[in-house]
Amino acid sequence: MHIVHLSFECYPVAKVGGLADVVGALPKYQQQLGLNSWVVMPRFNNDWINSRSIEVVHKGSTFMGSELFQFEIHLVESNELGFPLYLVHVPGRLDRKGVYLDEHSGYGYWDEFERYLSFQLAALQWLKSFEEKPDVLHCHDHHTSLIPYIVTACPEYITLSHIPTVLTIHNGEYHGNYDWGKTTLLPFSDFGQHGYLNWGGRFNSLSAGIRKSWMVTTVSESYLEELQYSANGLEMLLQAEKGKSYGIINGIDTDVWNPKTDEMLPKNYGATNVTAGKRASKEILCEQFNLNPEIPMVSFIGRLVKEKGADILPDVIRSLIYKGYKVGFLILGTGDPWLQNQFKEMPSELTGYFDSSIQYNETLSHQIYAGSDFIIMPSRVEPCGLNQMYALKYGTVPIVRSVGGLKDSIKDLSEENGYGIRFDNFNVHEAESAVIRAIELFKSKKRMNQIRKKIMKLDFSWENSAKNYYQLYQKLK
């Protein structure tokens, strides 16, 4: 079976969240269960594609309402991710070291309909040209949600209508919402298909992905629920299309995500010396970040967005240490200015207690999460969340709100098998019981350890979602 998916992000070519951890690791656990999987992504100006060897397989050009534009498609030559992956080249529009912000303004790019467009009809255009057509697209997000539209109902791309489109939800929020001149650039369809790219009057793509695939999938089984009744203002159309929806929870990649061999690491470890391990982490850290190692340390890994929760932290965090608490907290992330500049301040009000490093660092986030104690997420939407489940293998026990893929994944410590800390609603005093909570355990060195040894032994790997996946494919023939 040949998948083609189709993505703008995937790790570790380009990452801007969870979208590029799931395309970076679901195919190639397909490719493992021995279906051919492959990843289809732009080509974007950055580092890591410009250290690779390209092979140029086909160029051709196609329109985009008047405009004609020429592309190529480009092959990463050599097999280091694990399964093929092909590069969108569009000149002028993919070309960018951003993904979706520009790196020097920090603002969104002002062709973003058009960038996204480009990609999916470059792509299409390619596929087209296929003597054997692959048997499913696999679309992710908004950013490639038109193409379930495109192949249905756009006589210029019919010899792909047959193919099987998965549309996967990686987060409801955001719909690729436009006005609706912006119609005038996808390819002729008939008059009575343009209702399928209308939703409350305005063009909105992932609505017509909906509509339009065989079967949408989201990264939870409770994000699909959720999604029904909070959605953006998509809840009516998830409802209508819940009979073809089916909610998977994605899983991390052990090659990666694995203490006993993450060369970021200072010390590797495993359950059997997971309390050495940690411990020479922690000290580290406690170093750099002016923190005490004899405390707990809870840490906040992440975008520093409201989505996330990070908002209700620094209250939380003056709350608990005002109280006399003894725990020390260390925040990575960037987002919302205003919180970055909270969490730049913080250190000099709550010195010895709390740290901050606002930039995206993947090596320091594999050390914090060997480092600390307690990874806290205090999210408002969380369709699946992966950092609880990184958390888990290196050892460091989950502080979570009880919502979408967290409250799926993290069973609390007062339930039968219980490993991890939840709380249900969002606000300063059960997020700071939670913390407590956690602040108990810890000084029960005994028990802190035999948790630490059964959550590094729970198994999140993707073999089991991939396995999902493939049933789900199995479906569409």
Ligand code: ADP
The other form holds:
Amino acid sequence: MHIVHLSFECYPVAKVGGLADVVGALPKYQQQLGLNSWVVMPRFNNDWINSRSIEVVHKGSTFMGSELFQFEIHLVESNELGFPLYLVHVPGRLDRKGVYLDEHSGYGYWDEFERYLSFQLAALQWLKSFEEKPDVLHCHDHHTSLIPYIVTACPEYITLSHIPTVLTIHNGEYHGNYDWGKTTLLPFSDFGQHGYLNWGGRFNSLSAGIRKSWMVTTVSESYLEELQYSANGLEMLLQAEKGKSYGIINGIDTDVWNPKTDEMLPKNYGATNVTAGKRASKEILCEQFNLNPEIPMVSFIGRLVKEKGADILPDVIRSLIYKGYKVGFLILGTGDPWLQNQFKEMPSELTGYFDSSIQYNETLSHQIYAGSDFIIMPSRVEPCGLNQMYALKYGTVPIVRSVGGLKDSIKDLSEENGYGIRFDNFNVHEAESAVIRAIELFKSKKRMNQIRKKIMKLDFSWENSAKNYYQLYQKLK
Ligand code: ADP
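Can you give me the structure for the form predicted in complex with this ligand, which would complement the form predicted on its own we have just seen?
The complete assembly is shown below, putting the previous chain first.
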């Protein structure tokens, strides 16, 4: 079975968040299952891509509105990722450093829609040239969600219309929502098809993909349920399309995320020497970040945005420290400027108890998973969440709000076979109580070590999820 994944992110080529981790891992595990799984993504102008040798496998041109643009398809020659990686090169559009944001201004690109569309059109033009067409086009998020529309609605792409399309929603908050005028950039389609592009009077790429794809998946079962009543305006549509929608929880790539072999860690460890391994990692981290290794350490890693609930943390942290709790906090993330500023100012106010690193740093994130006692995820919305699974693998106990994939992957300590700390409602009081439970747990060294050993052995690998995707693909035949 030949699967083509189309995505704007793929780890380690270009990563902004969990989408990259999924697209960098799922195809590899699909290959191991015997599927011929490829990834097609933009050729960004970044160091990873520029340092690889490539073969130009296709050259073409096509129209985007009245603009004729040239493109090339590059195959990365080394098979280091475990699957074939194809890069869509659209000079002047895609060959920039940032994935979504301009590296200089920090804002989204002025022509973001044209970037998404030129990528999709070029990829489809190339696929049209295949004598043997793929068995599934697997699209990820709104950046590629016009593909199910284009192949079924636009006569120019009729030779691809029989290929089943799967759309995975990694994040239903972002829709690729534009002014209706942007529809003129799409290839010609019959007027009767235009309704598929319309949601609430605007051009909505995700809604078109949801309606036109053969199958919709989300990255956890709970998130699929939650989208029925909270999808940033698409609730009714997701209810209507529920019959073809499925939730499959993501896995983690244990080739990358394994404290035994992780080259980014100062000291490797496994379940048998977790206590010593984590202690050594914690000491290094605490020295780097002016924190006390003797007290429990709670970290947050992620985008500093409302979805992640990071805005609740300043109040929770202040409240706990001012009440005299002995607990340290570390934040790694970038996002809303006001939150970044808060986290930059707080170390001088809470010296010794709080520190932050306002940047995106993959290596540091691994070191924090290893060196922390707890990871906190107070998310408002969490389609799947990977951090909690990485934390488990590194023997770090997750403190999570019961939402989406967090609910599906973390069992509270009060439940039978529980191993994490969960709270239900998004408020300072509940988040604070959850951290207090963590502080209490930390006091019992024996219990803490038992839990660490237990969580490191939990199986959240991709094997199971890759099999679930395979079963879904078979339904499409
Ligand atoms: P989302 O995709 O919504 O941001 P996920 O939990 O699915 O959230 O995935 C987040 C991924 O991004 C994880 O691999 C996490 O470690 C990583 N990450 C987020 N922010 C940072 C950061 N500032 N530095 C390093 N890694 C980060």
